[in-house]
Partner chain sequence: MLLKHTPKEIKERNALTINPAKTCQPIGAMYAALGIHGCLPHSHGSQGCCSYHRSALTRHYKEPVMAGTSSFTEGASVFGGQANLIQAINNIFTVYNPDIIAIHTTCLSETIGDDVNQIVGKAVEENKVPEGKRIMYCSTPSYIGSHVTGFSNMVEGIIREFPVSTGTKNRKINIIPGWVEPSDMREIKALAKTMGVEIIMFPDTSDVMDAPQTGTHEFYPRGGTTIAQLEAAGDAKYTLALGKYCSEAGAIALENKCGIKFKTLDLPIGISATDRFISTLSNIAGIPVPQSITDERGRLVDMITDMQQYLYCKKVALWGDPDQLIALTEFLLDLDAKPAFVVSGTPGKYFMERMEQLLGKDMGGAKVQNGSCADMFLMHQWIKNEGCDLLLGNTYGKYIARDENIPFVRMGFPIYDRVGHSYFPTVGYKGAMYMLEKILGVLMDKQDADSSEEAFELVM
Amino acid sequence: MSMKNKLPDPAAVKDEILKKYPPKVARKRSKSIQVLGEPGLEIQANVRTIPGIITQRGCCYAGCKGVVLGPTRDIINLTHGPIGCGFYSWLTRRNQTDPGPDGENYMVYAFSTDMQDENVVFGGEKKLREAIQEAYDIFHPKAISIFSTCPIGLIGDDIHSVARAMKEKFGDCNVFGFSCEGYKGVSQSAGHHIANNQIFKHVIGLNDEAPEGKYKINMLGEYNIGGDAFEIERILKKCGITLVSSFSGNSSIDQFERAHTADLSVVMCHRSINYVAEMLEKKYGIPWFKVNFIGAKATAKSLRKIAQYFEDEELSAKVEEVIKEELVQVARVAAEIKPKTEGKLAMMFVGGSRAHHYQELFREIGMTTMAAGYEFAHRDDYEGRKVLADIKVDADSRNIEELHVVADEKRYNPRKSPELKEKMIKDGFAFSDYEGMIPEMPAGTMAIDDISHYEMEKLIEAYKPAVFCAGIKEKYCVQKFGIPLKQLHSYDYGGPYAGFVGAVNFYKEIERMVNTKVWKLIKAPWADAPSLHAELACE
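Form predicted in complex with the partner chain: give me this chain's structure on its own.
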């Protein structure tokens, strides 16, 4: 499908955008703004944001503490630094969790060492030790994790030695740290990687007791925003699939400790968690593949692939039965909604996987994604993992530790023998796969990495999309243009949008947003009147 005939030429739009920038900026941004069409197109991603170019991106700490570890309910997440970082990441990400009546849940609390200037001058390790002790004395948690903010790395506090000492002292509480200072890497992405590494080093593999179940999987890269994980859990349960662990929506530390007992890892958000998937395979022999539970068709496809992996007819039959049953309602609502949304344009600039996944849902109601891009993804998330070998490791990425993982002497157990895996691959089954966003987008659309505020405004001006998807920082600017913005980080406090129930919710939500009356109220009735009708007033 080509979009070229009806809409402004994206190449011209790109030129128009670049015109405004200083030459050096224009050259750099030019590689991150691509008009799609040619196969093998390369997009620049995971590079430094240009200072002063208003960006959506956050920092390494946000990716580590906020995204990956934030949703785990029974770890005390202690921010080591001045108060701000702990404050801003306090309950602002909408990761729902279900601890049950007796379960531990510290997600509603913010813990911080609230460093003062004397701590910055003389070092903060003593305060950190005391804070950990106080947290332990009050709460007796199973685990305490420490997150470094910018000043910590600069003043040289050794959070890892403090963690080791406190863990040893307590004996019944795991303590570990994350050197996720905000300046590391170029975006949240560095923080994801650091989170993956430390969870793998300090938690995964601590408990060999496997949960009961015939088909045991890990769900990686699902963060239970707005209850997405609950919906996925519902569907998996209905199919008879056992969820050993979730990284990290609705998760608890004991799930992480037993993740190596699963027989398969499925990956939702490739960007934030592929490292754990890879390391689980290398150390324990658990294969992984990419799934997507955003979109009804994508959900069905993902379930079928899981069933196919387990090579079990009973499971396949059950999965088909569930899909058939669930799709009835989905099809009914889609048919109702589609006439009201069909042919409209969407744009989405968000995260490291959602800008790809949500295109599915828009397709299901007949909407086209004219432009999309990630906030903090890498080239492989755009172009597919086939480009991994070609990606140049720059200084910013080299600073992030790459764990050297080898097969566990006792516990390595390839769930599929090399021969069987080979055969499955030959038959078209993809392992360790991710095709990326770009291959699924039609020619004549645009992919833009780390979009700037200015570029966003130009896109809106050129295409006037029916809906724009991004985050809270973009929400009200876009809406001031009279265009609804759907937040795909927080879901605007709605959801779930995953799975079958989620698809139905999303169709309805988008229909509401694009057709709400408020956009027609913007202009006051007298705005177009050239002058007052004085004769009425004079009579």
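The structure above corresponds to the form predicted in complex with the partner chain; please provide the structure of the form predicted alone.
Single chain only below; no partners, no other molecules.
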């Protein structure tokens, strides 16, 4: 990198970080902190967080209820457990939705069985049945989903038998459960997998009525934070592409039920939803590939790949027309912003694919991402799906049900014949692909999995980035260093940042943040003049 003479040696920074740890901890963390540049790099990921380290991670329940099912507007998502768990996962990510013609939107409610001590001692299945009945009587929803929290797994409540009984009783309401106790797996990634499995088992394939449209796709792994899905839907509609279902931003259960009628699945957040993409292909013959609608260039590339897949000149021409029209404003704003941001450093440690995708936006305004990492990634999220064959299944992964999926006897329909698909691959078209984050990062930068609070502080001290991207747990700690933090889990009330309009919004927001002087003016009163002095009595 051209900046290597101006910045600390990343290898030395890594050594400095590891010096603080006990030898055994240092050896383990060393595998998860990698300086990029050498071929054949392997990063340790999806392993348990070391006890005592302050981690960014969430739990299995957070991944299942909070991430994947949280954005669904017309499913009543009922937490079976203490009220704290239900409150924690209630609208914490700023998922937005359009209630649609029926006006149903249950996202604004926090549904919980509010487990008390007596329920933990004597069992909570009776209380769960009562809560399901009450929700049905008040709202008459199309579906009710149940999410187990830690106490439920410990006391052995059978939420699935309760769900089956209540579904049979109602007749017109789909009731299903998720055994997503917080302690399962090593992070919220386990919850994503469990959510994918149960949605596939209990919802997908229930409605064979496909929406009208010549080019029908599923959008997987887009959660409509700050209105991102609205912007992506606007672009797709402008191109003449029909969105059959979205998992799960701005979504409804009707969309989930008919997802198998699409002709293509495109995946935004690989880690949270790749299981559904693969199962849709195995059972119904729907191919999938990775896309990125974060960044103007990435958005244009993704639209072109979708058009290429459908092999339709009319669609390709329309896509090029839309791209040309949308890039006018993007280029104008980027030209204004880039002189004020070029050469500055960014760091980002967030979930999903955001630590990867948002590097595209920073590159477009001349900024370099010095260090990045995920909260709950697996190795393929860093190194690409080519390493899947080398990943050994551990005890934590065996804790999650693996569905045996086979081709549907009546509805399996390969959208591309094996011969055509093979020809497209030979011509350079990639299916079921993900290259991962590391290949797109420059040599001399750092990839760190499951970063600790101490490691975060040492990186800030060493590199003094212009902006740090993370979540709410890190926000105020970073700001006390005089560094602005962009909250990429909920966007700090900003957004959208997806698509072409989103790129413009992000350029302006980052320029404002990195060039403001207010953070340099903030100083703790004890920094210059300590107000309290003390000494030990024995002295």
